[in-house]
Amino acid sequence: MNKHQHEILIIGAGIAGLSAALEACYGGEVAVISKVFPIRSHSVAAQGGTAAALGNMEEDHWEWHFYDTVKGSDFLGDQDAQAIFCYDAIKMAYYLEHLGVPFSRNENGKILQRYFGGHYSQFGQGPPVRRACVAADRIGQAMLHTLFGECLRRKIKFYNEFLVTHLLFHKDGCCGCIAWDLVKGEIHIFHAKLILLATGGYARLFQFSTNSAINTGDGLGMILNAGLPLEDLEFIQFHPTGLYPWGFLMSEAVRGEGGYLLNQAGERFMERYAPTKMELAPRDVVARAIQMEIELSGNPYVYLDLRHLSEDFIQERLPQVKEMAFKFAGINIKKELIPVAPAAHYTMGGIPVNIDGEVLADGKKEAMPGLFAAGECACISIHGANRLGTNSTMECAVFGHRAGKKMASLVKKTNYLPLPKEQISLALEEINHLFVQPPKISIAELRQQLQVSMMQNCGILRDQSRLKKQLIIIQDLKEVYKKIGLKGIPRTFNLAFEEVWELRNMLNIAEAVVISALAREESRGAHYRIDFPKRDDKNWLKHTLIWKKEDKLNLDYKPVVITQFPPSERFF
């Protein structure tokens, strides 16, 4: 068996986990474990823009920010973080720039900034905002090759293509974890001082979705079965306009650049469910107004029209989305429109850490000493109910940062705690049972019917009894799952055991997700029930904490934390 020992561990490559890894080796000795080659991750996804208010454009504050952050959260966010988040990212913006991300530039030679949804002036009285720090439509690619390259020269260590299985526990806290080297087809043991996770969102859920393969939620998984709470899992963020009928990711940047939304009869459809701010409400607002014109119509899908937009101004402003709708469509923007649908595009709920990024063992208060979480799979939360779009890739640097620093003051005052044994021994037997029990059954048939019945039952619009019957159907896939074997299979290069793992986690994360939303009797943000159409804020202020115990899921609820924008009724 291969053992290793690295001061700290970071597992997961994504923009979170390489930004908490360049400030952690100021502190010890720093190694990297991901899944796929670190410039594949997910964040590489991302396209419109990372929010930060420079006022470039025109007059910002981070105050204005911080409200719009609020508000778009349908007031679930934790508004002591939330002020952290808005006032940091302008700092974090600088730091990127001088870190060399290749963002474009205004006329001035400063960070070119555009319209994104929910962004506005004067505590939202006042008109749109341009705050989203941009790089042409591609500032995942920007910020996560760049953070990578700086990796590589400060000589930080990678483990690529290895997925992550267990965590270890020691009874004083996180001690290390095992991890199966992809390619080899090898068992391998970390032992570490401190590790974060930065696994990633759980969007994959769905059938229809924007997000990569790779998004399954694997570190949520690992907390889950470590009888660790998980947060708001109920809140999944449907973007507006995936490309029909793949899901790719059409980014809120073409609305930003003055794109319009038009429905089968070609009528601006917005003007009935956000007459002020049009196309550039927050995204619950304009995939709800989506899938009520795609379910009145009988056609699943509504149309994106640029044909206005003059094609320098595409090339210049958004040539990924140019080239995407050609080469996965056939279409030209110029002349065609785009159909497009609400796809499973973020999930706010994750693992829940405090500010600097230590995992709660109670969800609330305690730390678990050794671990700590950042990017989509954590949830501080900044989010609460409802993400504002650029906010993602900035939370993924500004919270990536805080755990880095935080893991470089702890780590040398920290010792190795030993490897627990039984853990260990348990995990094993687990993944060899995989490999002596023979094929019976279809892992990617099973995997569909899981996406497709999530996308059926627990989509934009939920109820009771569509959220029942969902919990039924992953029951009984749960059983069906057993049945899974390897047997005969070569090690090497084995996709299937990767495949299986990640269906192991889909479907624990699945049942969370209903059994939480079933739970929650209002519509907020991202989570709309149809048979409970208000935000109820007298019985459902308050996060929802989710954790396993002798292999039943148990609820509990904790306060949000509002520091200065008391809720009110949202209108757009």
Given for the second form:
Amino acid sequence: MNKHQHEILIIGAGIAGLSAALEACYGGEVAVISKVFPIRSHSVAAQGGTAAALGNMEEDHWEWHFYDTVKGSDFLGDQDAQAIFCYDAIKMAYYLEHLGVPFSRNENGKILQRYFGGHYSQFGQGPPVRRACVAADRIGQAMLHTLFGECLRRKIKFYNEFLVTHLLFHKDGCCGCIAWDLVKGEIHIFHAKLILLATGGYARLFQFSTNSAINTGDGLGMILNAGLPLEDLEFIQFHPTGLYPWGFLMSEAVRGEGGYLLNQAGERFMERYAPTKMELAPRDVVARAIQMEIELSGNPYVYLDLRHLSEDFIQERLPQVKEMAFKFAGINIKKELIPVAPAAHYTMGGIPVNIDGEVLADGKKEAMPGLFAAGECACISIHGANRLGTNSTMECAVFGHRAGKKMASLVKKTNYLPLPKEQISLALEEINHLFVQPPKISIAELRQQLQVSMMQNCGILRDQSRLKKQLIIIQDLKEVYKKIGLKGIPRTFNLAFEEVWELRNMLNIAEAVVISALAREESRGAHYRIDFPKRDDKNWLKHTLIWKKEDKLNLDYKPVVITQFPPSERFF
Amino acid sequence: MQKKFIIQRFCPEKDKIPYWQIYEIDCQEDWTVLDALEAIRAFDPTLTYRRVCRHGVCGSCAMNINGFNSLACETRIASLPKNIKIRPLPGFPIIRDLVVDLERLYQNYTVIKPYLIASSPPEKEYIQSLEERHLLDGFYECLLCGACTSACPTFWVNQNFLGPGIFLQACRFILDSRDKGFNLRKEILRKSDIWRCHGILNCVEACPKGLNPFQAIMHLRKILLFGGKR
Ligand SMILES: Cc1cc2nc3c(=O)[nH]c(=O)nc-3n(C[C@H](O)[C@H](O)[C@H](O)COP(=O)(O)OP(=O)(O)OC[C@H]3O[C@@H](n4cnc5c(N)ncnc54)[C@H](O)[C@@H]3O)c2cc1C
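Could I see the form predicted together with the partner chain next, after the form predicted on its own?
Next comes the full complex, this chain leading.
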């Protein structure tokens, strides 16, 4: 058996994991595990920008950003965390720039900023403000590569292409994990004092999605299996503009830079849904508007129009969008309209943590010793019911950093807890069992059935009957899943093993998502119930918690932290 | 659209040498090679390759398709002939099927110190003019997919040669007006066998992002010969 011991173990090498590693290494020895080589992590795909009220283009203040984030979240975000976020974002943007992120520049040589949906001046009363810090339309790559380079400088230890399958718990806290070396097909046991989950989101639950194939919510799956709670899973952001029919992201930067939306009749239909903010209304509003147009016309997409923008401008600000439209759809965006439809994009829900990234064992106050989470897999909650564009890469950086700092401060005072022998042998049994059953069931088909049905029944527009139907579908799929086997498939780089494990997590999370969504009888942010179209603060101004006990999912709720901005109705 | 995929297979647990396997499948008009591979995997889960983002930004699925190193996820089936021959990136050891061991590429990346070397930053951002920033265009976009390096005969035969993609990355840092590691980087490059590039330009042809590693090599040579950053 391969055994390793590290003081601090970080699972996930996206922006959140690497940001945490860079701070944690000041306090102790750090290792990072990732199922893909770090710069392949999904963070590399972020396009539009990263939020910070630098005021490089016009007046801006972190308090305005704070207000927009609160309002954007449809008042479900926790305002204590949101305030820290907006305040720290400014320092963090400079920190990232100092590390070498190749930001685009304005005439004064400062970081270029652009418009993005939901970001305004004067506490939502003024005109839109340019707050998204830009590296052409490649902010994710610019940030991730830079952070990775810095980790190499600091000689942080990486275990790449290692898939974590189980977390290990002693009665006094989290103490390790089991991982599968994908290349060699071997099991490894990791023993650690402190563990951070930064495993990213779960928008791959849906068929039409902007996400990487690997965004299957593994961290959440492990938490659920450990009997710990997850928060606000029902809030899934659909990005308004996925390139039809693939779902690849046409960045919101397109609209920020002046692109329009048109329906089949050639109308700028946003006039009817968000008369003042138009295409720059928040994502939930725009995505719903597009979905309504799609259902009205029966045509599966609407159009993005960029034809009025100059060639040079497009090349400078939106090169990737231009390239993608051409490569995949053969579209010259200067001359033709781009077919787009809403695509599952970002998952607001996740592992409940406090502002230092400590995982909350009861979902509320009590921290689980040794366990942390940051980035898209965590729910702090900054984004509440709807995330503003560009707030997430910055969340990963700010709260990855904070969690790393906290771990650095704790690590020398923390001891290694003994590894739980019984859990380990159970886990090994589970893994080995897969290699005993014959491969009769198609993993790909099962996954597709899940993704297609989630799209249909738990997508942008929801109601009770669809959600109930979906619950039954998932339970049936879980039965089929039990028959999956990998017998005879050699262990070396066994991609099927990874997919089986991911699918297991997806099925478990999907069930929790649907149960959470079914219970929330109101419409708020990204969660829209046709049968309950109004926001209901009296009954539902609260976070959902869901956890597994003896194979049954239980629900509980906790209040939203409101410090400064009392809930009010949203108009755009 | 019926297509024939001729795919190189190899599994160290059971094969001594690689062999070809043929799959004939019905493809949709808008599929990419990655979509086709996924369709094959749906009935043959033993086939293995890397894939992550599916839209040409992560660099995982670089492989050799009909003789060209490409990203499977952005190679349209419709642009290919009826017979599609796929093998792993040449020049790297094979792990299994289309998955190669990129360790040498990744090691070489660390050699060039892929981070900003600077001290005492200002309170806010460094000021970098538009012109200075423009110098990075064409260099910072590299995904480290390995397509160019794999196409380079010098890389195949010379263990000391860092490879085109890595030289491009070195240029990215040298050209950055914020970087103060110029002398250090020059020393590293001096030892790198950069002079062994024969200008075959395979790398330029192979880059799925349309970057020009050869230009980077020429630039670095100029610096080594004549000094000066630009
Ligand atoms: C196309 C697209 C564009 C976007 N654009 C923007 C934007 O412009 N601005 C913005 O702010 N946000 C944007 N986002 C959102 C943002 O990119 C993500 O929310 C963010 O990058 C998530 O980072 P992360 O560090 O939490 O996780 P990820 O980057 O997803 O990384 C997860 C890591 O966990 C590892 N991992 C997962 N499971 C396991 C396991 N079982 N074992 C081992 N390792 C595991 C993976 O290997 C990976 O390293 C965009 C998202 C998409 C899809």
